[in-house]
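One chain is shown next in C-alpha cells, namely the form predicted on its own.
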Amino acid sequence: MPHKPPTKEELERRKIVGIRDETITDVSCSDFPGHYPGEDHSWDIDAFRRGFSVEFHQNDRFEASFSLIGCDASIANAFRRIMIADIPTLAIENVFINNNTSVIQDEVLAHRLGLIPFQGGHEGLHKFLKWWRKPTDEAQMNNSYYDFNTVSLKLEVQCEHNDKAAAGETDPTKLYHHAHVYARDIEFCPVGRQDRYFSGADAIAPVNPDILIAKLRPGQEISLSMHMHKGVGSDHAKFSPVATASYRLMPVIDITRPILGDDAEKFARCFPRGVIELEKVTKKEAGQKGSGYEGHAGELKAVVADPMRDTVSRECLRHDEFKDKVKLGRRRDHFIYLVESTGQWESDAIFIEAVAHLKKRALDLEKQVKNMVR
C-alpha cells in the first residue's frame, strides 16, 4: 500500500517542541532519512534555499536582532560559538609599567586594561594589521614589532591637588586634578603606516571613553606603554568581538479554544507585555456556528499578537480556567539571535564574519576530505 503523503499540518507540526505544565516533547530531530516511512528527507540543497530566511528585527551599531529560519540547530550553534570565539579582535596584549603607585596592583591594572574595547578604522584594523607571532628565541622580541602587527599605546597620569578647589569641597573629582583615571587617559602612538589607516575619526580609541581604570590620590602615579595585538575569543575572552551571542527558539501559543471576558484579561498577564492583546468580539464571529463565540459579541477575547517577546514561562498552563485552552511550544527551525558587539565590529558584521568563517573552514575540509580520497 503506497504511503499517503504528509499534509502541510502535519509538516507544521512537527516542527514544534511541545510544552507542557511540567515536560518538554518532541525534543528530537526528525527530519532524517528513514525516520518516517515511505519519506525522504535526505538533504537537498535546492530545498534548504526554498526553506530558509533570514530576518532582521533590529540593526544597530551595537546590537543586532534576526532570525535564521529553516537550518539545522547544529548550524545555528556554530555560527554562534564562531562569533563568540573565532572573530578577531584588537585587544592590549602586553602591559610595560614603569611606574604604579596606585592601590591598585600591577597584574590587577593589566588585567583591567586589557578588558577595555577599543575601536578603530575599519581597514585599518580588518585588512592592514596581521597576526603578531610570539618568537621562539626571546632575544629576538624586540625585532618581531612592526607597524603591522603592533599597535603602540600609553598611560601617564598623575595625582595633583587642585588649588583652585572651593573651601570645604569633600568631592575628590574636584579637589585634585586626575583623581580618576578613565580609559580616555589612553593615547594612541602611531608609528610607520599607522597614520594612513588611523587618523582623525578612525584613530585607535576606547570605544567608550569613560571606563574607570582606577582612582589616584595626590603624591600616586600610573606611567606604562602597552602593546595590542589581533587574538580571538578561543584564546582570550578579551579578544571576543561580542558582549554576548546568543539565540533562543521562535515561541508558538496556540488559542484552541476562545477565552473571554475576565478569562482573557488574566491570560494577558500570563505573558510579558505585548504578546497577548484583547479584541472585541465582531458579530460576524459570534454568528459562526462551532467558533465558541456565540452570543459573546462585543466581549474582549485574547488573541495572540507578538509570540516573539514571549519567554516560554507556562505561567497560563498553572491555572485550571485555562485547561485545554491553549498550546504552547517552539519552532525547532526558526532561531532568533541576540548578537551585542563590543564596539569593533559592527553587530551585523560579525554574523556576516561568521558565515564567511565557516565557508572558509567548510572548504578546508573538503580539501581534507579529497586528500583523504587520493
Second form
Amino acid sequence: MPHKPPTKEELERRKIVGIRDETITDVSCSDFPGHYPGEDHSWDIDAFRRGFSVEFHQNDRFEASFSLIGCDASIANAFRRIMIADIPTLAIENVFINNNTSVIQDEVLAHRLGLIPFQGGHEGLHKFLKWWRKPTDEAQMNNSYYDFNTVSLKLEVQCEHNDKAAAGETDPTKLYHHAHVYARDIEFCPVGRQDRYFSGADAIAPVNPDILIAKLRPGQEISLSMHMHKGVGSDHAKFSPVATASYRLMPVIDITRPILGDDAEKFARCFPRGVIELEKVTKKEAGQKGSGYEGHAGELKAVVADPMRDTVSRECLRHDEFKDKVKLGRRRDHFIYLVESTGQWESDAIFIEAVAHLKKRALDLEKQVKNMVR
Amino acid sequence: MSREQYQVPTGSGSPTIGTGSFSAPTARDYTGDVGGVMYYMCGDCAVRVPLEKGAPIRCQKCGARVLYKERTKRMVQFEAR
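Beyond the form predicted on its own, can we have the form predicted together with the partner chain?
Following is the full complex, with the preceding chain placed first.
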C-alpha cells in the first residue's frame, strides 16, 4: 500500500502538546527521520525557512515580547540562555572605599553598588569598550586599566543637619541634607577617549536614578570610587542584560462541541479576561444540521478570541459541564518570548545579539571540528 | 615627647620599625593631628575625643568611659560581588 502524505490537520495535530486535567501528553516532537514510515523528516534548511517566522507583539525599551514560530525547543532555549548569561554588559566590579561611616557595611555597600544597572552611549558601550582581564602578575595591576576597558565612577556624600528645616520636622530627608544616598549621586569620571563616546545624553549613568543605596545621619559620610568593567551573566548576575528572559509555548484551546448560554459565560470565566469571547449563534449556524446549534439561534456561544493570553490554568477541565467539549494544548514549535531589559541594551537588541552570539559559537565549533578531523 | 608612630608592616621585614617617628615614611595621614594625640569616638555622645598617652580613657564632654577607635583612613578595596 503506498504511503499517503499526512493531511494538514494531521500535521497540525502532531505539533500540539496535549494538556489533560491530570496529565500532559505528546511532550516530545516527532518530526525526525524514521518516526513516520514513508515520510522524510530529515532536517532541511529550505523546509525550515518555509516554516519559520518571527512575530513581534511588543517592543519597548525595557520590554519586548515576540514569537518564534517553527523552531525547535533546543534552539529556543539556547537563545534564552545566551540572553541571560552570555551578552556582555558594563557593571561596577571594584569599589575603593576611602571612608564609609554609614551603618551599611563596606562589603554590603560594594555588593549593592555592583547590582545597579547603568546605561550609556551604545557605540561606546558595545564597540569602544573591551574586556578587562586581571593580569596574572599582581604587580602589573595598575598597568591594566585603560580608557577602553575601565570606566571610573565616584560617590562622595556627606550628611549634615539642615538649618532651614521647620521646627518639629520629623522627616529625615527634610531634617538633614543627603539623608538618603541615591544612584543619581554617583558621578561619572571620564578619562581619555571616553569623553568622545560618553558625553551629554550618552554619559554613563544609572538607568534608575532613584535606587536607594544607603541612608545616612548627620556626621556620617560615604566617600568611594569605583571601577566598572565588562562582564557576562555567567560570571555574575549583575552582568546579565536582562531582568527576565523567558519563553512559553502558545496555548491552544479547541472547543470541540458548542458551549452555549450560561455555560458559555461560566466557561469564559474559567480563563483570563479576553481569551474567550461570547458571540450570538447566527440563524445560519442554527439551521445547520449536526452542528450542535440547532434551535439555539440568538443564544450566546463561547468562541476562542485570543488564546495567547491564556495561562493554561486548566480550570475549565475541573467542571463536568465542559467535559468532552474542550481540548487544551500548547503548540510545541511556537515560543512566546518575554525579554525584559535592565536598560543597557534595547530589549530587542538583546535577542538579535543572542542570535549573532549563537552564530559565532557555531562557526567556532565548526572550525574546531574541522581541525579535529584534519 | 611624641609617641612612636605605628608602622604599617611591609611584609619584607624591613628594619625601619622602631627607627623613630619622623624618619620613617608614614602610610597613615594624620594631618592636623598633634603628635601623640589619638582621636576616638565617644560611645555615648559620638563626639570626637582627643586622647594623649596616659590620659584617662574618658570622654571630656559627657564622661562616658566607652570610646571607639576611628575607622581607618586607608583606602579599602572590595569586589562588588
